[in-house]
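The chain below stands alone, shown as structure tokens; this is the form predicted on its own.
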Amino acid sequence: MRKEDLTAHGKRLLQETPVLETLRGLDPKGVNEVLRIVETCAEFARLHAEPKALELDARMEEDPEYFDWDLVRTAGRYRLFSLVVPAVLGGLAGKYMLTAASLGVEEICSACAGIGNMIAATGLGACPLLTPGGMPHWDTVLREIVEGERKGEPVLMAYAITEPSAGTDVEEPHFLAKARIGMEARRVKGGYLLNGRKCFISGGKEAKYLTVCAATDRNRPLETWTVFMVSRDMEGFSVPRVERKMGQRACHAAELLFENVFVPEEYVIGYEGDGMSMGILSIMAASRGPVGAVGTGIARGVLRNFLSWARQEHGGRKPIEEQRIQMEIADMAASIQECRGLVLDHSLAGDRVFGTLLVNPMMKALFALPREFRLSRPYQAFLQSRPGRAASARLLRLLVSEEDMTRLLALASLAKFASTDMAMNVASRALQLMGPGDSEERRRVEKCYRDVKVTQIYEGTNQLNRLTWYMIEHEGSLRVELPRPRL
């Protein structure tokens, strides 16, 4: 694809994001792919998203159990549900998944946060998969997402870590050491049995997986901590209610009930306990670089709003006339750019770890075994074996570096906050600006400036976030470990 061929929106994002336009001149192919992918996201937001944002969420706020399924499978035409599951599997994530990724998540959440999120916890619930320790499950529920999206029936998922006593707390080890735990997977012949509740789920209510955290001692949570996969027919397994929301109310909060929730072995994803590496902190390395790019998406719908609101006439004058006006806008742009540098640091980093093992040429032949091989019973039991876990955890260690998932973690929390504060700061600069008065433009920067405040607050506070990069960056104290075999 020549530089001539690109659309209006691509030429628009290579020549903002230069690091890119620079990148494509080193691999064309890979870069035009990522390219596709945004532009996709793009189109959706501008002929899907934007024009139902405003009516939807109003809807939401009267009827907080309402969800457009008819705009989930719009979204599934795009094929967006798809965005981490690995080429190999169909899906869209190759050598620059998590660029692409965070770049499409920024454009859809430029015109609703709500509708970003709804899409983006399906590919968060997805992330435990991802790891070695979920690979038993890539040609099963992975592959049911990419083809849910072509029979025009999407498969959604979410991730449950949050519990009613333990928030952040659950986000990192020197906390989850301490912390007040709720719910318990209990070891039974077979599986586990898991009782508890989690709160505040995007996307729990209406998810057919979720990726679930829980300890198997809850007197030693750091010790014991082990990510399941919970099927929603499971015997047991219940919503009791979803949250009356504030902003994003396009995605549901949920909370979930489980009651002797039977999860058999085969279920767990990894080992036992090897949760708050594999199942938190390798995921949050991954998935709050993308979080940032909510922010900077929201930024860009405030940015957007407040410059067609600055172009009309308000008491007989037009505010873009201004100068302080105009500074006021490019103060607004050097900030979403400042936060869309940060948030691409990490996904190129991030890109430099995931995307390249799932390009690796070993990862490949595996998958050039014939699916039909892959799905045998003699194949799946291999993987679920103490053996076939271990070679899972053999090839991650010589494919990925614990130092190089320790700094994609800094790099992942640094962006996330960063970004997410400005875009805080942007929507509340922008409502001062724009004053009491009614209009639409000022009624999408409202609703931005909802949409904006849970991000400061799930995957990890800002606070924590904070402590995270610090603990990394100058206190050493931090370290994300990879699990190792055992036999």
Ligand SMILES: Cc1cc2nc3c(=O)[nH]c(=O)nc-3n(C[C@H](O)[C@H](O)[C@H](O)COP(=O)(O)OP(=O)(O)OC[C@H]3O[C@@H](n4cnc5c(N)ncnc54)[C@H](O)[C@@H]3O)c2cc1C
Given for the second form:
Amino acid sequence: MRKEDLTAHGKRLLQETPVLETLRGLDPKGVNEVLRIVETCAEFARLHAEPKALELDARMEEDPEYFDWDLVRTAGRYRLFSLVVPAVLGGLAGKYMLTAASLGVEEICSACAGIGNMIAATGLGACPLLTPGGMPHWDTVLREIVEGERKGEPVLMAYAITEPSAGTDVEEPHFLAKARIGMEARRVKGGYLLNGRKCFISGGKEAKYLTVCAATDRNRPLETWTVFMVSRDMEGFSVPRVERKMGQRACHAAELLFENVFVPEEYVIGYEGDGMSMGILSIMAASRGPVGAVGTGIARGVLRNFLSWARQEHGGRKPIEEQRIQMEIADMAASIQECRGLVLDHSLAGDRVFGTLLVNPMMKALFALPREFRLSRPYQAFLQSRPGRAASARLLRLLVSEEDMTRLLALASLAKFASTDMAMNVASRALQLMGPGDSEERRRVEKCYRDVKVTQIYEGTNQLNRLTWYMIEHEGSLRVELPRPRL
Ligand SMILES: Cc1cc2nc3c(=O)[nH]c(=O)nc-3n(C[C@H](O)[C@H](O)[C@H](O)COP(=O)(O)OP(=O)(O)OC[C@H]3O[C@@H](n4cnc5c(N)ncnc54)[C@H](O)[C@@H]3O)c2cc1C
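Given the form predicted on its own, corresponding form predicted in complex with the ligand:
Let's see the whole complex now, leading with the same chain.
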């Protein structure tokens, strides 16, 4: 693709992110793929998210149970649920999966962060399946996401770790060791019985599959934290309620109830007891950077609306003509640019780790085997067997180092807390400058102000993310440990 063939968004992106322009010189095919994905997200944002943002926000304030399935189907036509599904399965995730996802999320969230979260919740839910322990489910669940889009009935996922008695505590090993855990997964013949509650789960009401972390012994949560896949039609699973939300209303935050939900052994992702490393820290190492992109996206939305407001006359004057306003605009633009740099530092480093996994020749060779063979009973049984699980763990250790993963977690936490705090400041400043007068632009900025708050809370509060960064960079007291093969 030549530069002239890019849309206005593609060209703007290259102008505003010189690192991408440079990378494009070295790897035109890879970066053009990123640009294509970002352009698709920008088109969805412009044609569908932006026009619906205010209306959907107001409707869901009145009726928090409402959910816009039509919009989900539209997002499916743009293939937005396949952003994290590996290309070998027909998805969009390739070598620059995190960079494309981060920049794409920024585009959607610049129009509406609630709609962005409604889409991104599936990506987050799918993340634990992307680890080698999740490979038995690639040809079934992940492919179902791709096929759901093709059929016009998207398959959604969600990620459930938070419990009523443990939020911050489940996101960090030292805290989990002392956490008061309510949910338990008791081992029974052929699998586990899950009992308890999860809360605040984004997209949890609509998800067909959920990746859920639970302790198999509530008195030893750190040692027994395990990742399970739950299907919504499993007996005993229900969604008693959704929250009445202040912001990001387009995406439900649901409470989940597990009453003797039987989860078969094959639905344990990786090893029992490896939940902190593979279900939390490795996932956060990938996903916190994109949450930073939610922040840069919201801040971009604020700036766009603020500019449009400032160009209009208010009380006989155009604010844009005042130097103090021009300086405010320059400050907002500088903060956004600075934080997009942090997000890109994370995503490009992440693509070196995760992207390498996806395009690795060994991985490609595995997926060159005919699909019927991959779905066959003996092959699936091998993947689920002890030697199969040990082979997955070995593969991961061969391709990724604990140092790389730990470093990535630090970059992810830094991008997350810095960008979301920045977005909160930008929204707050813009709203103050706009004053009380009503306008569409002001209503959009006011919505951004409400939308941004939760970005400082989910995926680890910003306090926790600061501590995570400090523990890795200065104390050396936090490390992502990869699973050891068990024979
Ligand atoms: C809208 C929304 C969507 C969400 N989506 C999901 C989802 O999809 N999946 C999911 O599993 N969870 C989700 N969450 C949960 C979210 O991750 C938690 O709310 C978050 O981790 C904080 O946990 P908590 O609410 O229990 O607060 P607490 O952990 O009780 O924290 C309260 C305050 O104390 C501070 N604090 C706590 N412990 C410490 C400490 N040791 N040191 C310093 N400060 C500390 C926190 O930073 C915070 O300021 C969502 C939450 C919301 C609000």
